[in-house]
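A single chain, nothing else alongside it, follows as structure tokens in the form predicted on its own.
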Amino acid sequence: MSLAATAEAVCSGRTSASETVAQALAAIEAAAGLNAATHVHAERARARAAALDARISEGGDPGPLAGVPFAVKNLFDVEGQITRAGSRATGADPPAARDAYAIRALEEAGAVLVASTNMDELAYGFSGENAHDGDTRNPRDPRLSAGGSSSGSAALVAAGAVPLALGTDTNGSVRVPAALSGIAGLKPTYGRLSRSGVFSFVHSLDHVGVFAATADDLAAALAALDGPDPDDPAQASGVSPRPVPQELRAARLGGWFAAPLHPDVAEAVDAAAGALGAPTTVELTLAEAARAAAFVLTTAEGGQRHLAGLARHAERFGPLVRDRLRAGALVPAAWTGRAQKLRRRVTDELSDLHREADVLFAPATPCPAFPLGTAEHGVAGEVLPIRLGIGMFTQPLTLTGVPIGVAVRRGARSGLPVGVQVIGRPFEEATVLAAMARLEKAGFVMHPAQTEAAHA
């Protein structure tokens, strides 16, 4: 059921919050082979559900997401738990004094936290492979990557264990796993949602993001998460976006976003163009340079963020993450300054493109899910280095901070999900979600259960 339908069933008494939570806990246990959950908050969830049921029986309002179970990437603070961020390097940190703002906001709307989820260590990766907690497996095929770094959140939603999960997106860490796991994802505008209580990776690029089955569910979650938080000084305020246009104009991003593409990805982009009525192709000429700038900012800020920890206990970091962070700490400050200047130019160029179209669209990844442990993968006759290449279409756009959704369909050749990014103007998430809903109504999207049945 949708988030709204679940809440309506709980409020009407056709089911209870305790029942929806019990079903989610059982589903997470049944999906243990995916290695998607790192901690199940069973006792807390049952207590929260019982309190919601009591409120309903007394005639109280439990909220618009009453009884909806949700999971969070394990870099969101959960009261009384150490925020591990997928790393042994955080093991000596004190337990969180309170929940992250996003958890509090969802629970105030009636949702119930049931699990924290697996991820690439310190959010530094796209594959969902973790040296400490093991790899997250794709529900479509457990031999394959679920994408990362928000791998476990995407996998639990794709498996049907929870209808809603939170992740973070620095360079594509919501968009890549949404595409590879076969679910809808949303990276809102930079500064729209509070990051208070979220373990940071690259402060100038980090976004809180959402996974669900449909655009309507993403909208319901966004409504609950949206709101001012004085504890996050980077959060924007006083923004009044334009209403969703009745005649939605769309255009395809070409150039950097045109190749190399797996045939299923190319077909998905063509199908999106047909569904959205988008004959126009435009080019973000600075895309490749933007990707380079994102690399510089990511490695430099990430390296500085963990420099003290590397000096004290380098052995607690996974070897791949440790080496990249060490290298990042050596990036000259002048490079980051140039990267930030380029960021403004890229943002301005994208803004110019949005004068021609309300939404732009582009592939989310160059290929469907790849086998775990893969260093290179063949795509359209070329060799793609996975760790560098799988985010080649998400990374350049992160610099701009605009809202981006991911809609998915089943690939005709591979039978696996592939994703298309839907890119909007700042703070126009409603327009992005409207475009995604249009794709769903046009038959572009295959929902998780349909995708699994078709793949079987």
Contents of the next structure:
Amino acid sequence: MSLAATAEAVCSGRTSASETVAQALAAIEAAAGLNAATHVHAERARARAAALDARISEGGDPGPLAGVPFAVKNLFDVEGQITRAGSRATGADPPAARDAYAIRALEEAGAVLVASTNMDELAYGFSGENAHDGDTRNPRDPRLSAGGSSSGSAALVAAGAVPLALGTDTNGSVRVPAALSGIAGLKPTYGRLSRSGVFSFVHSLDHVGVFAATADDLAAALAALDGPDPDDPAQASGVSPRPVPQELRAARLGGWFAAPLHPDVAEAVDAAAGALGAPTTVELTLAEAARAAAFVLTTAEGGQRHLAGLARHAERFGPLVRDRLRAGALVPAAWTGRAQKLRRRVTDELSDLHREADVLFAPATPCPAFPLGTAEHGVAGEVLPIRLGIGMFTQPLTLTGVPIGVAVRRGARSGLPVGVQVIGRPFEEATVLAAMARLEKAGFVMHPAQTEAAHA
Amino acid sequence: MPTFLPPPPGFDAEGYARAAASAIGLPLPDEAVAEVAANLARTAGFAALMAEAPEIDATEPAPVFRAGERER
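Given the form predicted on its own, state the structure of the form predicted together with its partner chain.
Below is the entire complex, every chain and molecule, led by the chain shown above.
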């Protein structure tokens, strides 16, 4: 059921917010084996739902997301709780004084927070493996990674436990788990959504992003999240995007984005070209250098972000992140300066490509989900380190800050989800979502894993 | 093709790590030096790749400070 249909059912009295929340809480418990939720906010959610139901019975307007249960990555502030960000390094932090802006915005629209979710420690990773909380498991196959770092949020949506979840995307941390878990994901334009109350990782690259089943649901969530917040100094203002064009022009990104590809991914990109009527392939010549720049900015800013903690209590950082952050803190300014210049250059190059195409598209990952606990994976005859390979198509694009959606379908060979990135112009999320809706009509949509099992 | 790129020849990553850590007040235990240096060497490879972009050093950097941004 779509978010709008759930809200309509709640408003019309066919069901209640208390009922939708109770269902979500039961589904999260039933999905406990995925290790996707780290905190279930049952008491808060039930109270919130009861208040919504009371408002509806009094004839009040509960909002366009009335009774929609949602989850957030455990780096979003939840009032009264320590914001963990998947780490013991945050354990001595004070509890959050108020909810993150994004949680407040969704709840003002009638949605109800039910859980905080597992993640790669401090958002530094793509696998959903966590030394403190255990690994997130993929609902399509629990032996596999759900993708990361917003692993638990993607897994809960893919399992059908919640219809909506929030994550963050710095190098692909929404797009990779959306692709590997088999759900729709959106990384909006850098600066579009407020990040206040969100535990930072790399200030110049962090984005709040959304997971749901369809582009329509992403649009409904985006509408609620999209508002000015004076508490976020990086938020953009005064932006007026062009309307969605009648005739959508699309082009495929080749070059760096053409290989190595698992055959399921290659077929998905071909299918997207057919569905979007995109005969042309264009090349972002700076893609590889852009990935290098994103890597350098991430390690350097991430290291600086945690410098005080590393000096004070390095033992609280997990082994997957501790030495990477230490090394990042030592990166010389010459390298980060070059990365910021490269960022300008590649952003301009992508903008030129967007003159001839409203959306560009590219694979989200080179291959489907990989087994948990592995350091390398094979793709098209190549053996690649997962940490480098899985984000190779998302990382260069993050640098440009443009909005990017991920549409998924089942691969014929692996039987697992694979994803295509739909890349729009800055602040043209509506055009990205329109292209994703067109892809959905061509088979780029997957049902929650639980529903699949029930129908198998 | 995503491979680990070689660091610049002659880059003494362990020596650099020890010296730079002292400069910024980051304690660096002996047992961490090898892994930290390996990460730095990897980052050095990426930094070298960026240098191949023509006239990159003269390009305007992406983040531009705008005075009074909060008031607007």
